[in-house]
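A single chain, nothing else alongside it, follows as structure tokens in the form predicted on its own.
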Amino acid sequence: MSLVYAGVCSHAPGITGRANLVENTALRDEFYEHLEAMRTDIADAGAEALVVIAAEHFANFFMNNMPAYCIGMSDKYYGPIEDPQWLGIEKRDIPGNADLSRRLTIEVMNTIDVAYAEEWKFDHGIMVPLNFLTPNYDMPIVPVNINCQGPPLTPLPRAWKFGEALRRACDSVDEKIALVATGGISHWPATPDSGKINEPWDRDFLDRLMRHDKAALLDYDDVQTYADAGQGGFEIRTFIAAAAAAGVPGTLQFYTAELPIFAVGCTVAKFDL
């Protein structure tokens, strides 16, 4: 088995960009400690590359050409695309592995039509997790995008099948692969409701996710998700794909809605591979 780790975490820009504005610094630091524990778990698993499933925020893909799924296929990426002072992360090159990405992409293509990109500028959706999970930027990254921004969005059952295809791809290569899905759960970015968090909705979703309840996870309707969880709630697709890739229940290691300056419920969880 080549997939040696699978987990999920939040990626909101405030997690790094507004860290100094947090009032409850003890809770912030506890969140950071759980992200550090995720980094340690990935290293202890012997991972040789990290697949990051994220929701790209119109940084590279636009409505003139919006792939449902895309896999990066380069030896080098660059990020963050945002202002480093705003995000709290300096611009830099990030290592990739074009050969590994190509092999993964070819295997995924056996069941899922997927785009690929040999150029990719990372936004906060990838850079915030990497800031904690690979702080020395010494592990090859395979970026994976699911369109969670521009409707029509991929149906949730297709996101599940995409996750299953990623798992088959990871298990087809010799390298030991870690997979982390990132996103928000309920959040309303770039709207007057920014900072709002629907904690009951989040906890219900995380319960379904950690139980690996496929039927319950695929039972969401986009109209109701938008009403209950904002447009940021569409990013559940990345978490659902990770659950499908993992194939097993998981453990919620950290969740809080009590850091509203980050404008997202802060989550760290892993699947029990």
Contents of the next structure:
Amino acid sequence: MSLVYAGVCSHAPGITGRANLVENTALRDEFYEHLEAMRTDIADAGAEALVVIAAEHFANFFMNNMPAYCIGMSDKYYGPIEDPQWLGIEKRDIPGNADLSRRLTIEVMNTIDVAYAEEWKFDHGIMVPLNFLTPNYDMPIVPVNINCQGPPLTPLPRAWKFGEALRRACDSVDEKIALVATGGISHWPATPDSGKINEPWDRDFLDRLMRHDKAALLDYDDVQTYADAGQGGFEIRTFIAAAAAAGVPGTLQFYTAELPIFAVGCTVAKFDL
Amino acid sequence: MSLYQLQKFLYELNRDSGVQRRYQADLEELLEEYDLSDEEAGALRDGDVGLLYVLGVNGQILMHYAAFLGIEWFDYLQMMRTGIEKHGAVRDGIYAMTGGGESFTAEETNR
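Structure of the form predicted in complex with the partner chain, given the form predicted on its own:
Then the entire complex follows, led off by the chain already shown.
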């Protein structure tokens, strides 16, 4: 069993970029403390590499050649693509492990036609979580992307199977692997509605996720998700893949809809491996 | 097809420092490489975030472009609202405004 940790957290750019605009600083800091607890959980699990399942936002992939799934396969990545002052994170190199990525990819390919990328520029979808989880950038990262931006999007049952494939891949290598999926639940980011959150929808989704209720998690359709949870709701694919990879129920450690300046219901949860 | 070209321009600008240097040095030469309508090219010349939003540019691409232009967050939100007031509803894509343009944060309302 090489998967030693699995969890999910939010990745919205405001979490770092708009930290200084927050009025409820106590709640903001409580959220940050839970991200710090996720960091220590990953370290305490003895993780030697961190797989980040993200929903990237046109930092690498465009509609000229859009993979449903992709795994990074490099010894070095770069990010963020965004203006560093805007995101609150400086541009820098981030360590990878091409050999580990290659072994993971080969195993995933047994069941999923995953793309791979030997170069990858991180955007906020990975940089914001890393800012908290590997602040010294001393752990190799394996970036994984699920297309949640450019429809047609991969069906949820396929995202589940992708998560299962990732689990088999993690269990096939000797290294101890941590896996974190990043994304949002309901949100309308980068629109005038930024800050709008459907808290009941979020809590219902998180309940399904933490119960490891596969049937309920795969019961969403994109038309209804778009209506209830916005285009940001399409990112549930990353959380669903993480649940499939974990294969067990989880514990919701933090959720609040009361930091709308971050444009997402801020979430930290781990699966009970 | 044109929205595809418009978004491709912004995608490449957002992620590539070489394209950013060309943008600064000679925008017209860069624009010639994309099959853009006059309205789209004009929006890019003007940095008209409101019109680009109405034209249907994906919000993630637009947000990163606004950051590249140095536009502050609340100004970015207001530019999109102004774009809708001026040009009408979002014409394409999946980032349409759902409400009446109201703010969803106390921080913006109270500023």
